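We begin with a single chain expressed as structure tokens, specifically the form predicted alone.
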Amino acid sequence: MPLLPPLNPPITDWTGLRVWIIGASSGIGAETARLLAGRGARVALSARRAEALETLRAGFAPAARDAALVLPLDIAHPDAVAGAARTLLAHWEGLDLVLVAAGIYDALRAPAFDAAALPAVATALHVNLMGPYHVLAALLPALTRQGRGGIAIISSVAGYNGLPRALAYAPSKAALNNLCEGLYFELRPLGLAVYRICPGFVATAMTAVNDFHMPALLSAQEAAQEIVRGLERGDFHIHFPKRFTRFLEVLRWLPRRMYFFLLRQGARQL
């Protein structure tokens, strides 16, 4: 039993609840999508590649699919996401919870950046920052006229703090976390749920380009259990796997001194 109130409020029974994934043609998205779907979630399901979408949801069981949507976007245009918006409030009459899973990863190292990385910084920030301001100017006057729903954004532990070979995903993390947090204090009183979810490292395609170690490796279906465990709690702040989460925190608090020592002899080991 907590001794503290959840921050949003718990998630007992998915059954019928209407949920908007965005991003869900592959790895955290596509997971959450089947495991909500299995819950008796009604989902719509939103990415790129409108052929990956259709084969997701040919494997739900037969009463999840009928009642899936499919409404392909790229999260970077904001004139996509707002039709999508529209089609899928029109069809539902209403949302109870929007989670954004889409996201680009482009390992930007200081000693070879120039001018030529610019375009990439661009696009990392583009998608991984505007791509959830996009999806909020596209539902956040419905959401607050419904006066209840959540939104959940699927950022990173990179966003924590300064790191290696990620000059690009890193700050567009870090810019994730504190926009939740703005977002929670501002929403939360209007009835609606924020939720920041901070995975580790997942195995998924964005993740298998690393040439290095990356410790306590999750699945997607691991993660995806952890996020909707996280949700069923009303956590705000969703982390896994907490071994290696905490540590990072901890890393946070540390005078910068000792945590580039200690950053620096973890480089050492990649």
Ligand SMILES: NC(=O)c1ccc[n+]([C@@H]2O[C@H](COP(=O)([O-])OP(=O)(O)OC[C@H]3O[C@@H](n4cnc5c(N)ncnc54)[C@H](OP(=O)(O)O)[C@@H]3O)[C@@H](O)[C@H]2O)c1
Contents of the next structure:
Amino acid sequence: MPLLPPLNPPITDWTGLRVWIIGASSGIGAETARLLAGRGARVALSARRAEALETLRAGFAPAARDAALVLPLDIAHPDAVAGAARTLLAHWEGLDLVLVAAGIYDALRAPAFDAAALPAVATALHVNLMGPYHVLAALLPALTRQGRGGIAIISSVAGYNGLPRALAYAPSKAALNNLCEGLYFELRPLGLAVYRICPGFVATAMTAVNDFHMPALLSAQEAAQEIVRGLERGDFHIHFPKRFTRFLEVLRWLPRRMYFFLLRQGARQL
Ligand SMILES: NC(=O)c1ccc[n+]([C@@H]2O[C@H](COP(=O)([O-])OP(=O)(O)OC[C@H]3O[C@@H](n4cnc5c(N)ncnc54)[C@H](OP(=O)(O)O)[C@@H]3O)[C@@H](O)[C@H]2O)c1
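Moving on from the form predicted alone, please list the structure of the form predicted together with the ligand.
Now the complete complex, all chains and molecules, led by this one.
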């Protein structure tokens, strides 16, 4: 039993809740959509690959399939996000939760960094960071009018500390971690819930390219279960697996000299 009340209202029943998942065509987003549809939520599925979204919806039980919406979009395009938001707000007459799972990873490394890498940096920042801003711009007027509903953003433990092989990805996630705190502070008094989700390593298409051992690796199904449990508890910072994320949290507080030393030792063993 926790000593302090949760930072967000716990979600005790998903039945009929209207949940928009952006980045639902694969990995963590797809598994979370599957889980929530199975618990009776009405889900709207967005990402660029319309076919993958349709396939996901087709796998739902009949009632969930009938209730689900498929709204393909590119989160990097604010007009596309605003258009989809208008469609679902009109259809559902409101929204209970948006989960932003869309993200891309490009292993940008400093020794090979030059002007040719800049487009990849811009793309990563545009999708990972501007994408959630596009969602906020499209939804906040309606959500603040409603005075209820939640915004959940999948960031990453990669945003806790500076990391190798992630020159654009990790800074985009560090900015998201910070953004969620600002959002929480300003939106919670208006009745909205804000969730910052920081997974460790999860086996998805994104990490399939990694050529190193990923400690404490979870499946996408396990990650989805952790996310849903965190939302149900009303956590603000939903992070998992704890055996990995708590260790990374401790690293945040170390003097940087010690952090760089440990990181170098760890990188040698990967
Ligand atoms: N896997 C991990 O170890 C890990 C760890 C920490 C955090 N995360 C974060 O978790 C989230 C989900 O990643 P994942 O691991 O599940 O990888 P994934 O299977 O590659 O899923 C990424 C999702 O983002 C969507 N997406 C990418 N670019 C998009 C765009 N421009 N517009 C709309 N949707 C877009 C993809 O759909 P389309 O390609 O169809 O657009 C897909 O649905 C990401 O934010 C990632 O940074 C992952």
